[in-house]
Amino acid sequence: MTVLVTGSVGFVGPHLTSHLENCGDEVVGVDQFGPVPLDITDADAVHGAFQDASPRVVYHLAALSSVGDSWKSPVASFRVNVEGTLNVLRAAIDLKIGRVVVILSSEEYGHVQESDLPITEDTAIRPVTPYGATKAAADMLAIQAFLGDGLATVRVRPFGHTGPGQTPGFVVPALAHRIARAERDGVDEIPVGSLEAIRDLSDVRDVVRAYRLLAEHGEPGEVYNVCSGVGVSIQEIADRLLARAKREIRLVVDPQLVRPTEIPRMIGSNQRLRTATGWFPEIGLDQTLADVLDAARRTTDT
């Protein structure tokens, strides 16, 4: 079956493309920086790309996904994440594409209390970051496309995920790259931001398996968390990475690396996903961290 992936050359896109191809799908990838260039904010270009590909399923990954950058450039985040999603949905409606898997974010949940944990899909959406607000708006567009236009949208809210290929703008590869540089340069300490936050972290290779399963088995109009269901602190992640370092390295908190707003605990429930698809995580955190650190070392050595 022919499928189309927006944001195909980002972090998640190549992992999803590889998984889809291994499952026998014919993948058309489009991306602003890819071999088939596409500006997701250009409605006519999106429509043309979809018409040329004629996919049965669209996986909409394209986004400006850095929470930190969304504070600096909220307008750009809104244009890509909201207007871009609108363009994808309208093209899919016009061309009668069978299903659109819309990748959103756990950042939509935002302000959560201990009593909210674990976070289910019924938890109120109260975003505290510009990025989270853009994804909440995209979520509403996907609901409207289903209810108002009959488009079979499946909404997905992934929690934190990492793996080889993620840029150092995210916490795990950022730590890994600092460790790799410290190993190379003989440095004894590295800067870090806040270490207290607790996150639900998955391997990207597990996450993309969930996306395809939801394309096959997800209920149109429904929303699904993709998460491990287990919380881990940034401190523990840093400690596990440091345990793999080739020299003694200390952490030093740098106030400039601390986000203006930090959600203390984000732990999700994946029960709805499991019930619908039978999915469960296969790759443990230690393996994920080892792979990210190895990738950082290879990049640092080049």
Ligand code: A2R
Second form
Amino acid sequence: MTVLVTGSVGFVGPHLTSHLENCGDEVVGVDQFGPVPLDITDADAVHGAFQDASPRVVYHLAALSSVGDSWKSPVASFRVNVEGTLNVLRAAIDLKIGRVVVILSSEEYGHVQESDLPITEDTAIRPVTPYGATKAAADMLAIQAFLGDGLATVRVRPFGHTGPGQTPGFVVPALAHRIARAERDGVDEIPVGSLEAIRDLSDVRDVVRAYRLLAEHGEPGEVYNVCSGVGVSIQEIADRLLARAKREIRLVVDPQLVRPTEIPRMIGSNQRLRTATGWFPEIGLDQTLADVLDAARRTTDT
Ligand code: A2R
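Given the form predicted alone above, produce the structure of the same protein in the form predicted together with the ligand.
Time for the whole complex; same chain goes first.
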């Protein structure tokens, strides 16, 4: 079966591509700087690429994915994340593509009261960050494409995920890179931002398995959280990484690294995903952190 992945050379794209290929799919990857270059904001180019590939399934990952950057460039985030998604949906409708898996975000939920945790798919959408708002808008477009145009969209709201290959703009690889540099340079302290925030963190390799399972078994028109269901603090992540360090390293809080709006506790429910697909996470946090630290050491050495 031919499938198409947008955002194929980002962080998740290569993990998804190798998983799909291992499952026997023929993958066409498109990305702004990918093997098949495609600007997702160019509607005609998106239509042309989809027509050429003629996929049964589209996995739409292409996005400006940094929450921090979305505060600095909300218009660019909106164009890529919302207009880009609209272009994908319109092309898929026009070309009668069987299914579109639209990758959205847990950032759509925003600040959720402690009493309303864990976050289910029915939790109100109240985004706090510009990035979260773009994903909420993309979510609406995908609902409309299903309800109004009959396109089989499956909407997915992944919570935090990490693994080898993630850029140091995200908290786990950022910490891992600082530790790897401190090991290399013989430094005994590293800066950190907020340590209190609690996140629901998955391994990217588990997340991409969920995406394919949802392409196969997800209900068209439905939305699914992808998350571990377990909360872990940034402090604990940092401590577990430091426990693997090759020297004694201390954390020093740097106020400049604290985000303008930090959501204190985000924990999701993966019940709907489990019921629909039988998915469960296979890779434990310690394995993930070990792999991210090893990857950081390799890039720091080169
Ligand atoms: O920003 P770049 O140069 O890293 O390229 C990203 C690409 N992308 C685009 N592709 C086509 N046309 C555009 N105008 C455009 N702008 C950005 O999408 C990158 O290669 C890919 C997204 O990958 P990452 O930023 O690494 O995100 P990640 O972690 O792979 O997340 C995949 C999806 C995204 O929708 C996130 O918002 C969601 O999962 O969490």
